[in-house]
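What follows is a single chain, given as structure tokens, in the form predicted on its own.
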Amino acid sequence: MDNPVTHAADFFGDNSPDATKAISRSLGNRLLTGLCIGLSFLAMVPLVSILCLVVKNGLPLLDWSVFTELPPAAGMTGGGFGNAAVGTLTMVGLGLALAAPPAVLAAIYICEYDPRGRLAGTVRFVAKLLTGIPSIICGVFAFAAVVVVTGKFSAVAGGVALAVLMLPTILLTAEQALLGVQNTYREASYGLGATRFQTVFRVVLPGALPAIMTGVMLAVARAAGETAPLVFTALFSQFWASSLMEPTASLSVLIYNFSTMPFEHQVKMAWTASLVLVLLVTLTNVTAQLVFSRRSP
């Protein structure tokens, strides 16, 4: 393979200044990749060993049978955890439909309408805040907002602390993702005698959508993994839920509940709803981007 070092040499001179300058940059180069390089390892050793340590302890008790089972009491063995499961889909499901709409809608407002304006800038400021908020103040609020008027728990009242969380990630995102559609689109649709919500909805949002899917999806992860928020909201059952407005189990609150207990069985159960998690959020963010990068102009 062709040495960077020995083509500058040879091209000024062993001895001229040029050539010394040459080495050092090609040197210099060389030694910030590798540095990069192993720092990037370095910063994947946390999330492997996390991958590793949950895959090693909640792989033993994962069969199809904790899908379809319900928790098992305190010191008993066996069971599942189905409920928690599907109330976690129902809840981020919930939250996903009460947060992407409008956090979508806001940002093409801001983009597309009134990129400059006083209300633009405010709902980017309030937005930044929202990110910073911790989840359990969301929980409190949804708990304020839902419960107290309701006089229940439910997984209504989760979806809406989690739409919360969900809203400012999938509105910046969404923001971001329009704005790098490029503005020769959108001149070539006026061009063509296409309307502004024509041109935004036809043009500039298909071509940001799998941006948004990205965005979308990390909101999703991160409501996925939430606890202090449905434990205000939701609560947790031990029977699968008949209804929206009533208790719900989650499996963030159940690896929290199975994790402090002094039974083997139960904080290996925990192990296992963490690892189905991992790969609930997983699976969600691949297929995202596996369907929506094919769509992608």
Second form
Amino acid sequence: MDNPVTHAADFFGDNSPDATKAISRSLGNRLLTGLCIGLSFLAMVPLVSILCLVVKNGLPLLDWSVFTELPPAAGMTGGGFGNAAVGTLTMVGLGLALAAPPAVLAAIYICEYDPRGRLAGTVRFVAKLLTGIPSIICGVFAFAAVVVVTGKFSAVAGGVALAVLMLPTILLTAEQALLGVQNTYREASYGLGATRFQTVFRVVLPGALPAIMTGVMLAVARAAGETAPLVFTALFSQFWASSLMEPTASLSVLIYNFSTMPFEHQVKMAWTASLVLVLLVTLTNVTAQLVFSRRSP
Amino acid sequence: MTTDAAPTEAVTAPPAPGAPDIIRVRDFNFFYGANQVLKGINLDIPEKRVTGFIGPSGCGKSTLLRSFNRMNDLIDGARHTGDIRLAGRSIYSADLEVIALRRLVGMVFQKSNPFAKTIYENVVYGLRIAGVRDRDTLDEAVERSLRGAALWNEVKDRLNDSALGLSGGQMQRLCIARAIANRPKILLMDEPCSALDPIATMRIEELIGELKSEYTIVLVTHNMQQATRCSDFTAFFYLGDLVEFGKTNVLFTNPTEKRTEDYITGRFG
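Would you generate the structure of this protein in the form predicted in complex with its partner chain, following the form predicted on its own above?
Up next: the whole complex, starting with the chain shown before.
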């Protein structure tokens, strides 16, 4: 060897201008990384503070009886919001049952059958438009379409309003989920002699299911917290609902009603209802994730 | 789509030495939109032999391969003229369902693509979609196909595990098993080893040698050594033309075309 490296300084060239630049670049790199981490924490501040506030204010009144008792009349203490919790579950479930099948099927059509067709383009455009529509408009629509026609406020009308709200979210996330399934799977299926129907329902849809469920859960989470569409459609009720065709209580409308009351107990109850709503949404999310991420072998 | 049969007698097909031909390509032109990717191809592929397609990227070899089972039908703006005959019958004839054609002409892809299902369900996919329900028939097909793809001994104790847990080479052999479960006559292989390490590649090449006693194999490859090792006949494509076709040892040692010689000696490609 002509020129043996004897010192680390020779090897790394510590004093060369390149080395100085490298140090300042790595410093810049670290600063930016730090900034990103810092801002990520900052973004979590509103979320965490809301959660803390809801837990702190909602926890004192939280016990089993809130799920079994009816809302207290104005100025009274005790009671719960069992009917509102059931009402929310009923109407979100109803909305999901109405929205998910057509939304997923429409997504299959625009993704698998005729992605570049005029109908697909129209459906995609309308769905995007619908996601931006204020939820109160969904309420007004369901009011006109169901409440006026049937002549009464009802859980069905509330369900329809929530379905209109959920439909575009589910459709668009389902389309993305289907697009996310690699084409190699479709080719494998067609290559083995499968029809399009078999390819979609045996290969593409199962592959997209976890991502579709994420979209569904997003829609559910949003719908569960909506107040405006329900005020127009399901109204509220102090009693247990005995059918789907009568005014029905919901957690969101209860929170809206109670939080504006001048009575301390009702305000506290609104906090507790908020906590229950948050827990309900979280629970459904976690359950869905667990169930559908384990489905693939 | 033009499905007219080409006037076969007017065409001078390249000499097909040895075995009887199972695929006859006649005056075949293929277009993606305005872009012509295959130009007047005439080619006879012999039965139960391995025919290699070589040529630089974009020469049309994969497009021709994917025409044999009409996978190109799935692409928007694809059209063709001329004809491809399988055992004397046009693959574009109205009374041959494309799903039936694809059962006869199995395909193995460049990137192994097992479904996110169990090993067992991957193999029987072709049978299930054809409506086979009988458990014994399915079990028999699984063992026969996995043995055929030299995978049985490695997976027989974990048939109900996910196929996605297999190694790259095993996945590709599973895809071969899945294809031969349909009992095809022809196996199309589109660069089946390009994503595999040398050991896994060797195993697939050995397997190709075993499979040709039962199936006609058409193998697209970028690897000229692979073509010389595996194929009995080789077709060299360049810019949409079939430049030369013949016995592999003849084509590689004594090519008649200048372009073939330049390509196989590594002067371009």
